[in-house]
Amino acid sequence: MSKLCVSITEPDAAAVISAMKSLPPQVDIAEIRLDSMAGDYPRIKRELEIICRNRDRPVIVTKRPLEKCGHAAARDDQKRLMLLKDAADMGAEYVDIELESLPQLSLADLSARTIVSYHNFEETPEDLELIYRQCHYSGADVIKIATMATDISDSSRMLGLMQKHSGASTPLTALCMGEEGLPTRVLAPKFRGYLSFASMTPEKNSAPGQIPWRDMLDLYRFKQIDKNTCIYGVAANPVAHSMSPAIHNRAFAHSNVNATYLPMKVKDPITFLDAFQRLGLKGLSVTIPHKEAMIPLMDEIDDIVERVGALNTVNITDGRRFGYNTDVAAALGALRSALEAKNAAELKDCRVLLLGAGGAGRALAFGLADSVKELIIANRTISRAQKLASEAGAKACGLSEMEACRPDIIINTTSVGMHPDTERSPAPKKMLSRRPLVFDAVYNPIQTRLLRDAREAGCVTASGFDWFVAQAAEQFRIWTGKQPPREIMADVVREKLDAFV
């Protein structure tokens, strides 16, 4: 079972002390970085001596150069690898030693085990396998391997290498650091690594891209990780402010799944899918800009991606990979549901206003024209409204005409209202009085000016958190094939939205 080692990055024994019984007792390691330490080698052999006599798990002690993300000088040299014997006469577990300071000092002098280190904060180097034999020929009781993701493909790269040696005498910590290698530290119990490294806080990393020990618990639950446990993900650019990851790993542990659900910054999809198909990736979320890219890599899709022209969920079963969007089942939904209580007409009776032409309102549109009475849409450039329109079977209008339109629903899909922007509404009281369904597809907040003034009016409404938690489950559902549980995923995006706000 792979281990959780937590960087502890503070400047004196007391702190690091603190911080170390801090820490649960599903961390296994704490790793001591004395090069966070001010003052000359006495001063610090000090410190460390009471590190060591107080500590409450297993450490690995090391101090990096200043080339390695360190903060020790190169006149020190000499000095700091001493630091790494006495830490080892002291009683240390570990030790860890750069690859290239092995011939300053001999392996064979340390009385603990040796951690033989590889790391380039540039890039991830084609050929992992040499630097892998490197580091195995040198004796090292661990092998550590570590680099700079400039894609995610070198992740891709860096867990195959991981599975590649998984069975290997000399246990194999390989991890890429930046946030395109967030997979290698997650996943190390899937492909058997020794060590994943995390940080105590976000604000104290020791290397770029480390997840703070919460999270890696928390979120994405590395302690149950196996070699079953199925990979999932969200497939976007830029992805780290995505709130799926925190919904479906929460889904996923309420439901007794075995999988857990990464954000991944996705480039080139082409070679991220390869790359992750092969390594029991079973699932996507995909957002921007993927949409539409992701669609001619497909097996499969459905009659939906088909008309929409964009999907927003991959399922990956027997080898063969299954296109959906989701968005547009659950915006009907949501849609049918608010009618049903403001016991009004069928949608199929009703007249549809929808403001707004970019992606979520040509799904929408897509969706919406089979199944109402009119649709006419309404954009600010009146061309777009007009293409979208001509293509999917509907009206369209200028914002200054919509008003005329007298719809029975209102759908809102511009980001009008949206935080921080939160004062403004994309329709005008006015347009209310007529009490008609109104639908927000904005979500952040929960409750939008636009929402707020229909209530006020006396309609009903539904929002965007509804749509949004909506097409999360169907996800869910079709990943797993179980029911979604709805209330759980809702509540994360309460959380997730409280804590933005």
Ligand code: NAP
Contents of the next structure:
Amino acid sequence: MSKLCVSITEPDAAAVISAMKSLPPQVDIAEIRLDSMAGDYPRIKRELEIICRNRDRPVIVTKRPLEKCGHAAARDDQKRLMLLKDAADMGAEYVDIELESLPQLSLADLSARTIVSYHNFEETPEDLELIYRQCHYSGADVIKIATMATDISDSSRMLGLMQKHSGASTPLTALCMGEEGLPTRVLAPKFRGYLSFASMTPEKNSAPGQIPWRDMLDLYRFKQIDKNTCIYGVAANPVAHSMSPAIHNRAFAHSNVNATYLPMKVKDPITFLDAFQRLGLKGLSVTIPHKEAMIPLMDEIDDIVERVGALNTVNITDGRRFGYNTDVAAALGALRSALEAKNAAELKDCRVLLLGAGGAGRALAFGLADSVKELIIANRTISRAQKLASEAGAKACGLSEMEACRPDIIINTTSVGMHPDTERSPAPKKMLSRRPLVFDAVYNPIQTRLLRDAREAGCVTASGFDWFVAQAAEQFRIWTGKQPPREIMADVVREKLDAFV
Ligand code: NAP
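Mind sharing the form predicted together with the named molecule? What's above is the form predicted on its own.
Below is the whole assembly, all chains and molecules, this chain first.
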């Protein structure tokens, strides 16, 4: 089983020990980053003695040379290496020595287990196997290869290296730094990597892309990942602020599904899909900018994807890729529930005013066009409304004409009212006096200005929050075949949105 190691970058022994003792038992190893400590050799040696005497779990002692991102000066490289030898003499379980420092230090002189490490902060070189062999022939007890990912395909190559050498007598820790390197950190247990490094907090990382230990344990469930764990993720660019990892990982945990769900920053969907499918990718949420570009990469797509021209879900079974669009059914479901609550006419008897002609507007236009009496699309840029209306079989108008429509249902799919501009509404209050059903696609905040105005006017409302949760729940059902834990998923979205306020 892969070990979880937390890097501690504190300036003195007291702070290191306090940080170490705050870690839970699931953290197997603490890495003591001596390069975070200022001062001369005797001072750092004294701090190290205190740390080694008071450690509560195995430690890796690391002191990078200055040019390898050491935070404090290690101008005298001999003294730096002496500190590593001292650490071994003091009983440290592991010391980390860079491959290029080996000529100056004999591994045989060290009583600790030796981690021979290769770092590249610029890129992930093509020939990872060559680097592996150089580390291997050094006589290391553990090999560590850490490179910068400039594309998520670098992560797939690194995971491939981990997988290839998973049974070797010398254990391998292989990881990619940076946002695109995240899969290598989380998936180490699936590919039998020796250990993965995490940070104390988001701010206190010792390398780019390190994940805080709490997220490793609670969000990604690092300790539950094994060779059978299924890989899911959201393919997007940018991806950092996606709520989907929190929603789906909590749902998997609640439903005892052996799977982990990762944010995947994807630039090129073709190379990404090929490489991760080989590693066992089972499914994806797909969002901006890949909703259209993924379609030709599928073996099959459902009717809605065909009509809308966008997918948001991929399911991979028996090597075949199926593309779905859960947005449309989820939006129609939210609308139908609101209609039932209103005890009103059926959708097919309603005149619907759809505000917006972007991605969300497009999904709803195609979803509604055949199911309602009349669909009118109003958009700030009227030419976009006209284009969408002609494709979907609807009418179009400008925002200034929308008041004359007298709709039974108003649906907002513009971004007006979205955080941080939460006091704006896309529809004037007087439009609400006839009490149409009001559906706002915006889900951040949950209670938009439009929905508040509508409720005050006595309208029945449906929220983008319900839509958002419903589309994620449908993805869960497609991937697992299980009943989605909707309330759990909704709680996660609420928690995440509360954090914005
Ligand atoms: P998008 O493709 O960028 O489209 C944005 C739309 O808003 C366009 O129609 C745009 O009009 C209009 N717009 C932007 N600023 C405006 C303004 N100041 N006044 C009037 N119209 C304005 O975005 P999207 O993906 O469709 O998303 C739109 C909203 O729906 C976002 O708040 C998003 O979070 C939400 N959404 C929710 C869900 C859900 O599950 N609940 C799903 C998808 C989207 P122009 O054409 O004139 O630029």
